[in-house]
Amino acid sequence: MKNIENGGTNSNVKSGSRTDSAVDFGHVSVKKVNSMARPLIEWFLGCQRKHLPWRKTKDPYRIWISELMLQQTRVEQAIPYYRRFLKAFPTLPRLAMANQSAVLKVWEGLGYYRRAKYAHEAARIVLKDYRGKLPNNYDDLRALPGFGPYTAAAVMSIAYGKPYAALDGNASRVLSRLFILQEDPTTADAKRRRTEILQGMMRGSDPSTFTQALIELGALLCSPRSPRCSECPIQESCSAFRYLPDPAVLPIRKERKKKPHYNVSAGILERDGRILLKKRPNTGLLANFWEFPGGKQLANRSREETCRIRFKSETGIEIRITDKICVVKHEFTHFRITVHFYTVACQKSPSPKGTARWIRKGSLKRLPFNLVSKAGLEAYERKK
């Protein structure tokens, strides 16, 4: 791609100041870039997704929940968890007040379930410290868990009005198009700048309404591989418009890593309608949920094998395979793992060892599951 950017940026704008600095705007002018929020809102208050559940909200709370449920998912997925969520814990002590069991169970099957315990952290830390009312500012916010500059920002400018740049995936790709930003945007640099020129461009709107828009614009038309440019309310100021023959080329994407692939086994063992479970541990991947025993696969050992000597090493149980119930795939963060479900018997009902409990029946809808070990437990349900 050709270089037109011009020069790059010295300022020192912290995200919610008003100062005026020298942002390189490319080659939209100051004025010009001040002048963008009007028709984008404009387009906005018209093309909005009005079915959005949070859009008809100024509760901070309410809005603090959504946006972490739209990290990492996708909006119509994640309204089915929002209202579920809400149902549930309705105000922020209803959640601070409940067990963090009933909370990830209620976020179970949304996935990246830190976040719902950095929510059950921060509602505690909100009902202690702020009388169970989110703080209004943004220094308080980031001190929070889970929140961080894009949360804090967010819930500052869509829920409380001030005048802070919320830098999303999708806010971020329309400012590389605008402006023709090069740069790789996942850098702390690039985040800066994008922060920089964000608040400039949200300048003497109304924060919340801004910010809203310029995310739906991301979502709806400024879109990774085909944005429709010829319904964009800003597209006479968007210099990869004019300037490149496919817009789509930015932001400009950095390959990604391989992830690695791992066999797993698991057994799925039951007794006098009681069934063998363990309990991960209380930090790390999918902390305090419920699985089936079992571990990745053994070198030099069949599925069937290593189910056996991981469900023996992990319960203390002597194990023997009576059938295969499913296999599931399931792509995490850093990593794919492909799971081999067996039904597993034992000649007595032992005591197990570690973090194993025999579990009745009629308990296990109160439990919390991974996707993965959910499927499973389905899958033998259905085969009984």
Given for the second form:
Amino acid sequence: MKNIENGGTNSNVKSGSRTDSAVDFGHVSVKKVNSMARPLIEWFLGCQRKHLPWRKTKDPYRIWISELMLQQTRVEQAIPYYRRFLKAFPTLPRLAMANQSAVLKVWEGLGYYRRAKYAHEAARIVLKDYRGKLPNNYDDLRALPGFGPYTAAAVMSIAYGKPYAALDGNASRVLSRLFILQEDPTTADAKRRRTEILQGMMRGSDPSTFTQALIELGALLCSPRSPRCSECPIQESCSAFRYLPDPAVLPIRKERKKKPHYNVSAGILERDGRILLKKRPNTGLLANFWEFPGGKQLANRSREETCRIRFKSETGIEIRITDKICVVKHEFTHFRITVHFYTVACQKSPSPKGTARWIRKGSLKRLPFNLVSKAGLEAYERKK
DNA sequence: AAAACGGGGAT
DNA sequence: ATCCCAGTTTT
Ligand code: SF4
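What would you give as the form predicted together with the DNA, now that the form predicted on its own is on the page?
Below is the entire complex, every chain and molecule, led by the chain shown above.
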């Protein structure tokens, strides 16, 4: 089995026809690679979090949804979403037949909303091309939207029991410490190399158990900040534990760029029990989410003027400011914003342009909003 | 290779 | 305030 991919497009590692003893991991010991799986798996069988909802199944659809939700997302945060999602869409065909906005609404609050879009798209493809069953094949999975090297390998190993190496942040961190890999783990080279090592490590083990065991080790013991080496089942094999005063110095991390900050003004316009909202574009940040019309602070303008001008350009509607509602601060992945909410009024009941719509207040609960809009709306309802 | 893409919890 | 999480896609 191979799932190593070259720079960018992974196929899980291609190692030709080399035998075990010929596998070369540089200074990574073959003996160590071969001796680690057993204690790791024994520890996992005794100490894993058996209550995690996705541990109760090997249904490829459910494993897929769990892996998708867990991308860059903490276990505790994903659990309620996993339950709600599978209650709403119990099977892959049910997901495929669902309305895209319904899928997005269930995902609301979980972040990285492209994942919801991909889940829906992939489900439709699988229903059409694979009779509703996720393909039992790495390359076919990789071809589906949202299936990168990790997710494809995770489904192949965890659900289908095939020996594909699933390299996630946990597995990568454990490898960094186990073999004192001082390279930057984010490069294509490092990923390829680490996937190879993983493939060697999982040889001879049950792939489903091994994949979950290594990830669980990274989550429970070999944590980013303070690894609990004294409880670690592979302590004896671990070079970082043996040679470094503090294994937590690995993996090395690159310094981050500072986040820019923007001020934003937004207007809340209500008329005849309806509120004027704007749907965000189909791509990019918070794609297809709804929000209050407004925009970034304009140079040499007041916040109120900014609100009025931005509101007009997004909706075509002339408004005047009637009151200030609240100020909401929020942090996204790459920037921070401070949003100034105002109540606004207009002359008649004009029809909006673009993606702006009058939404009945009773319908708000069916539309997806991010935390900023929710905070603005809540403050508005409270103040009225 | 780098940037874009959310939100929350831990330190 | 900073890090980073069961990563993938686009640029
Ligand atoms: S001994 Fe410590 S550093 Fe090494 S794998 Fe175990 S928890 Fe991680």
